[in-house]
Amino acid sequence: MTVLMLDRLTARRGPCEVLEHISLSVGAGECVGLIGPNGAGKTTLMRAALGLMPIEGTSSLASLSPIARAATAAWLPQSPEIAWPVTVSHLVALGAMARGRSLDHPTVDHALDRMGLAAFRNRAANGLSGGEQARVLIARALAQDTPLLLADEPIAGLDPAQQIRTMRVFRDLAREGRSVIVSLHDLGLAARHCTRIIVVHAGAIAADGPAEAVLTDTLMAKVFGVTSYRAETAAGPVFQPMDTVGP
């Protein structure tokens, strides 16, 4: 089953092009890691895939009504603060909310609890570590319940143990059926982590396609200018950034 539909996604900011004729599909079950520089248009890919600003060719996302897009698709946008002196529990179960769902609704519970924040149900979120407040809106994100999760560098800003914890359960997701897409630029945990990745690179898509095709020397030269390292190894795939290309 397809989740995301984009044709020939063309976006502007004011006279300039940041998007060109972007077409891709997502499925069922996929946890796709969308990498490239800053100012790539990664961030762009998604606010106009969601239909969050004007775009020219298509998006089916965008093509929803309020309330269809809502039960399609939740979105976790960059850099997130929480400014609400709400509890941790109140302001997940916005996500639920977002669905016509009840405040006590299970997926609440089983959101608190996949990140870590079960015990943290009752305090104020705005009172949270930054890390902490990050996972809670994750977890709002998660409460949610849609087949498909996008998420602009949700795990920026965590210490490399919830990192990881985080990639977990986007793969996670992945393997119960749904779809994840996530920006980031830890190219390890895209490679370790995510069953795709899409590579974005002056407002077009420069590969697409498992780690091991598309984190070559090649394109890591091209599009990031830096040699890497990989390897692969009983716990799963190595990659790692080692030196920029040039003086």
The other form holds:
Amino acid sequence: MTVLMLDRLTARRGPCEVLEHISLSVGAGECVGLIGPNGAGKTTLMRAALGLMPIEGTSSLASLSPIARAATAAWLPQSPEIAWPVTVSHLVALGAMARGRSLDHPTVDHALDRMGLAAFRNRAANGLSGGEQARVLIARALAQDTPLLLADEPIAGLDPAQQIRTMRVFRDLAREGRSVIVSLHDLGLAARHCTRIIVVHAGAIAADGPAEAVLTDTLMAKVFGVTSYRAETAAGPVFQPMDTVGP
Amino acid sequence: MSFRVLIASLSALVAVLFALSLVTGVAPVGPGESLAALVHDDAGPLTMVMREIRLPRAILAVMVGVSLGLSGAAMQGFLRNPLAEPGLIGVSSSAALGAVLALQTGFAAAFTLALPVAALVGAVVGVGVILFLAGPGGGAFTLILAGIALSALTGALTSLVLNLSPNPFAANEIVFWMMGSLSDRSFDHVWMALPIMALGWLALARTGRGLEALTLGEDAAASMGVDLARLRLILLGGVAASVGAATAVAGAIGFVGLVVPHLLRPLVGGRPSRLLLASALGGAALVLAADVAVRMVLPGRDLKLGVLMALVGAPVFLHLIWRMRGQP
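Having seen the form predicted on its own, the form predicted together with the partner chain:
And the full complex, kicking off with our chain again.
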């Protein structure tokens, strides 16, 4: 079943074309790692797909009403914002509110547990550390309980253990039949936890497929300008950028 | 404190201050006698004083306080900034300009409600300019900038009117009006302002869910089913109607919309939707208390409500800033 369909999606920022004719579809049960250098268009791709900015072409989400879209896809923006000193449990419950559910809906407790936040539930959310706030915001998106989750660099501020735990949560969501699109810079975590890698480069899709087929030496040099080391271990594939190439 | 207890306490406070406002005045009569005269028509001067002067004054204090407190909470929630206040979008300064022009040209003397009507026209023009500048496509930042620009322009035009006023009495009248007051108001003012304010209150009461979602920023709120353009329109319309009407009947009264939401936010757990009702009641209590105080502190000297509010509000605000030092 397809949860997201983009057809010749084009988006501009001012006069500049940031995305050009992107076509792709994401099915249920996929955990898609969206990778690419800074400024490649990863954030724009997700915002345009959600219809949060003017687009040309079509996106199956952008054509929905705001309410129907909130029931289909949850969005976790890159820059975290918690304006007021609300409790962690209330902040996470905003995800349930977005679906028109009560603030004590079971999905709220489930999301808190999933992100290991049960002990924080009565703390003021904006008084937590940056990494803890990031987890609270992920839990908020999980509490929206949608078939699709789009997350923009959600693990950027987390410690290694929390990065791995969070990627496991995303992978588990995919195993439950939901779909996740997550942008990230840790190619090793992307290779290990995502079922599919989409490489965005200069506003277009440079490669799309399973990690081992996508993350080739040629692509790493062309898109990221790095050489890389890779190995197969019992714990899964290891992928590590090593050195820059070119000027 | 639970939300219900907070709302019940604030309501009780408003009721007590409302009664206190009714029994405060220059006439040397006891509280019991005053309230008895209000209920039972004794065909004497006391019933007239109670029904024609003090009752509309107390009702207007509640209406103006609800408008300013509610609008302040809504503006702070929408802009996600504890320093936002209803005057930020330039509605009150536009209303003031309308009133000042009416006083200067003599239109204010044309009929009883000429002054507030002129102020309302000013507010409507101001909102039109704001919606044109920061309408459906504009973000919070555009709205703040447009509001600052409009306030600066209307403030300058008000100063120009004062500057060029050939009539010192008109200039004096303008200055006093701009200080804000609830004295010498009648039920005519209540009936003129109430429908407009009520529309504004109803609009603002509908913004709660959107303001909750905006806790997470505009992008997240939009993805959570909030139509931001519609929310902005409802919120601006609500603030404009309630604050425009409040300025029209009471002049410029600052600090209520800034201080009240700020004081009550910790008591509602920071939740923007709950702050709306709490701030409406808190605003009513503060304006009632201040309007009682202006009559008690300097009886017979016509101390202006806006002056007292700033004199009390600014130190309270300084105290808050003092306590907030060092907090993130």
